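One chain is shown next in structure tokens, namely the form predicted on its own.
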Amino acid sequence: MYGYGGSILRVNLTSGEIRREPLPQDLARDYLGARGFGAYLLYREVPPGADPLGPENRLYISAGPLSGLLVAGAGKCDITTKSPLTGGYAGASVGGLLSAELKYAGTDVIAIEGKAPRPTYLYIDDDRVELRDATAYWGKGSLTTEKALKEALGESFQIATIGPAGESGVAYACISHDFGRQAGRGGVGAVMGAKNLKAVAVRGTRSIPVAQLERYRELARGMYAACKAAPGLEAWQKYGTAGVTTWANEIGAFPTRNFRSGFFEDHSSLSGETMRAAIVVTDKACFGCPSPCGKYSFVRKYGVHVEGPEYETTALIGGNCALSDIEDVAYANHVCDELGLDTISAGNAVAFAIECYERGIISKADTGGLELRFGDVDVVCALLRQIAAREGLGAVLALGVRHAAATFGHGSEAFAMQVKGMEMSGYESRHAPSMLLSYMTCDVGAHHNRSWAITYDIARGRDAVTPDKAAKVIELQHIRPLFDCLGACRLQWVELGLDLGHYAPIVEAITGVPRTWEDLLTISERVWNLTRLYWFREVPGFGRAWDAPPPRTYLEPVETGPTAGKRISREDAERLLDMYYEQRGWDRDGRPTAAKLAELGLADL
């Protein structure tokens, strides 16, 4: 098949049996790749009421037709599993070289099954594929181990991780690569770790065929022509995602103490520019990119290197948990990447304790005689460490802030900033409906990534909530997932410019099946109702409720900055959802009608 590794690589780990299956035509044609065939086979392999961190779930990784071929930004890699985070679908974007790497070893996804008796890595070199044990790299962290395991086996072998979060079972401990490159949210770390599946290792030498050459090598130099000459370019190469930390201020959407504002007062000390002076040692990519956003850095404070912090970790660790100093920032974050932690929930959980001990309602003998604190790098160190080790009061944190609410009650429910039980990243969104909505109703749970609309608030009023706003969140989400099928990043779209026309020509030259911009988008509406269904059959009583913002976002108005005294009422936000899902073609209670199913050929479901 052309622009295809051509293969499923089936790994049981319980019986140790290792199989290729030819990747499946209609698959290619009708999910396209990656996050695309993750979810296709998630919902069809996996028993319904599987425990996530059962041997019966599955971890796919999957590449898309773009992977390891010279196309600007085709360095994703998806990852798909049942969530032990939320209970629903989970689906985690990581960039790097490993996707490349799984097309030249000709795999397109490996599914993983089972569990495996010891501690055990996943060894593939073309088509030597074996398990391998890993009983000396277990307890080590993410980046630790993957360093040793390139000392072991090759730098040209690309290394996929789990540090002791997953290896414990925190519910949002993340797989890593690259040495800070992380695919972060819905705990598919550990569901790795429940498989005793320390690492990946790939090394691949083959080509990927190509249906149209020289049409492909013409498009592709148009596609970094146009990169290059993008107006953005060089300060997206100089400060990457950390660029976003003045404007989210400047707009009031940083958010800051457990979101109780969108404006942090010490900014400035965390700004790009700052981070660009004070940490950073030289710019990182991931495949093909032409716009390197990763930002390699040296905290000199603590003597450590991190790539990092993105703009999240940034806003979760940072402003979430006020610390103003950006080498603590990237201390912290440094700890995330080798306890093996997403940042995103990790800063929500820690800012969320905290608010709960200034409250009352959790006490030193809860926290182990900590003093917890806003703006105390030492006590946000801490508590990682405790959730990476679910010891003491990190046990409860472990399971995420919509459990650890439920376990401390008094109110705490009100301020658990979660959706579906995931915690949200970092816009402060109670001035601005669209990205709120992006929010009640990604896919995965509260995350920007599906459909960041904060932008079209603000050019479009952010006191209005209206049906085009929830017309625009559904276009971003046929949009932006769209590059999770393809396997590649959509920033060179979002941060350069590059015009989305680019795509469906391409996609036809590497693969040879005609394609239209409509028919991608298609593809990518199918994925997302196909997500939806998978949340009805696997959560009991999914529906409209599960897409509820957290109760501060219409109880309280935000206390500080541009956006100060700003709240949305509950009945905007359910007037949103009304019209969120008349235009999706679904029920009143979000489910996919009979009718929006046999459009996109999910009528049997």
Second form
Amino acid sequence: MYGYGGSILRVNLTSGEIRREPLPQDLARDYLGARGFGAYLLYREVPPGADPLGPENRLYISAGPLSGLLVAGAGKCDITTKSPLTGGYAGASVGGLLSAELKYAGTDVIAIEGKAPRPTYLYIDDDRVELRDATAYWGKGSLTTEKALKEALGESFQIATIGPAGESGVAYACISHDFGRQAGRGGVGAVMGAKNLKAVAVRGTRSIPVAQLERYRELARGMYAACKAAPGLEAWQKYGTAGVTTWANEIGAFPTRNFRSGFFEDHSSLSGETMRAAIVVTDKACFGCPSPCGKYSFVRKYGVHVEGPEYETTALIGGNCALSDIEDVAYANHVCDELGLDTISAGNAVAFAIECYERGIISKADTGGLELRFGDVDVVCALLRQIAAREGLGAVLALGVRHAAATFGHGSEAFAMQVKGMEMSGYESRHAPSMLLSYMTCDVGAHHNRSWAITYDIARGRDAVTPDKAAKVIELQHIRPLFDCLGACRLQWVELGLDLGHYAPIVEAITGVPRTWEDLLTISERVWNLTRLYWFREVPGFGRAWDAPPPRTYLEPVETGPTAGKRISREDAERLLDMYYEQRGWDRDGRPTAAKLAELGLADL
Amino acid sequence: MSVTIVPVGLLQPLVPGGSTVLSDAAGKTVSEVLAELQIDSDLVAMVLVNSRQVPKDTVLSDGDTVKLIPFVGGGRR
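Could I see the form predicted in complex with its partner chain next, after the form predicted on its own?
Okay, now the whole complex, with that chain kicking things off.
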């Protein structure tokens, strides 16, 4: 098959059986790749009601049709599973070089099931696939393990690994790759840990067949030329995602002290310029990237290297925990990376605990004598280590803020900043209705990457609660996750303005299958509806109530900064949902209608 | 006594000619200049003055070159 590795590699960790099966052509036709493959296989193969941390859950590591080819940003890999954090669908995206290497090893999907009898890693060297003993690596950090495996196997192997948090079952443990890139959200690392799978090491040496070679080369050159000529390239490359920290504060969207505020008074000490001057050593790119946004940093105060911090980490570990020294934020980032913790959920969990302590909901009796306060890096790192070890207060925080609020009670549910059990990422949204709707309806929980609509709120009026805002969220929820089906990065479009018109022709040239942009969006909508059906199947009573925003967003106005006094009423949040469901072709409980499913070829589900 | 304003990408059409030299911008903040040019400050992702990122309350000096970087694919339109 043109454009694909050509196989699904099936690994049963319980029995040790390993086999390859050809990639079904209709799967590629209807679900395209990566995120699409993961969503389909999860729905079809994992039994309803499976324990996320049980052997019957599966982990799908998937590449897309663009992965590993000369396409701008074609370095994204999807990891899909049933989430231990939310109980629903989890699809996490990671950059780096993993998906390219998978394709070169003739593989589009690694489908992992069962549970190994002892710590194990999966070794893939083209057709040589083995389960190897990982006892020597168990208990080691993600960065340490990746380095050790590279030293043992060779630099040409690409490694995905978990840290202690994945081993201990932290519900938001990530899978780490390329020394600081993370499949961050939804607890994919905990699923790997529950399977006794410490790492995946892969090397491939084959080429990927391309249907229309000359056309592909010409289109690829056009994509790279457009990126390199983009007038914003210099700035985005210099600062990466950290470039938006200043802006997020200027518009009052920077989560601060557990989302009490959208403005951090010390934000200039966390800005992209401060970071670049103080700690950044060099730029770092994923496979095929013309605009390397990764920043590799050295933190002198602590003597450690870290990739980042990315904006999200600066927001949730920085502003949300009120750390005002970029070196402290970078160090906490390093601690999370080594432990294998998602910085977004971890930053939320720590900030939530500190607010509970400040309000007297928990005390030193709960914290083991630790005095919790905002702005203290030692408190942050102590809690991060407790979480990874699931010790003391960390045992509660390790299962996410929804669980922690249910445990602590006393009204703490109101400021547990989560939707569907997933902690909110880095945009305070009480003056941004379409951004809030994006969080409410995102298919993994309160995550920004499916629809990042806050600039639409600014352009169209931040108070407006209007049908066009729901339409924009839906449009973005089809465009942005489409990149996750293709195995490509969206930032060339978001930051550099690379025209979306580049994508359908190059997919067509690579795969030989005629596709228009509208065809690709239809696949994306199919996947979106399929993941919605998965929630209904897996979560008892699932429906509209699961799309509700955290109560803080409608009960409490923003405390300080440019958005001070703003909130979105519960009634407005419900109006947004009504508009959204209607435009999606879903009923009032948020379930896809039979007509919508038939339209998308999902009538049998 | 002048400041050069260079809007990038989507912001370019908002300034006739694609860039402009302002003779009276020294002493004003970036936000004030943006307001005079009728550019929505909140839609400017980054401001670079002489190739260094600055906040929009930065006061401009004579000879500064101000580059305005927009968001593109985030749902602006």
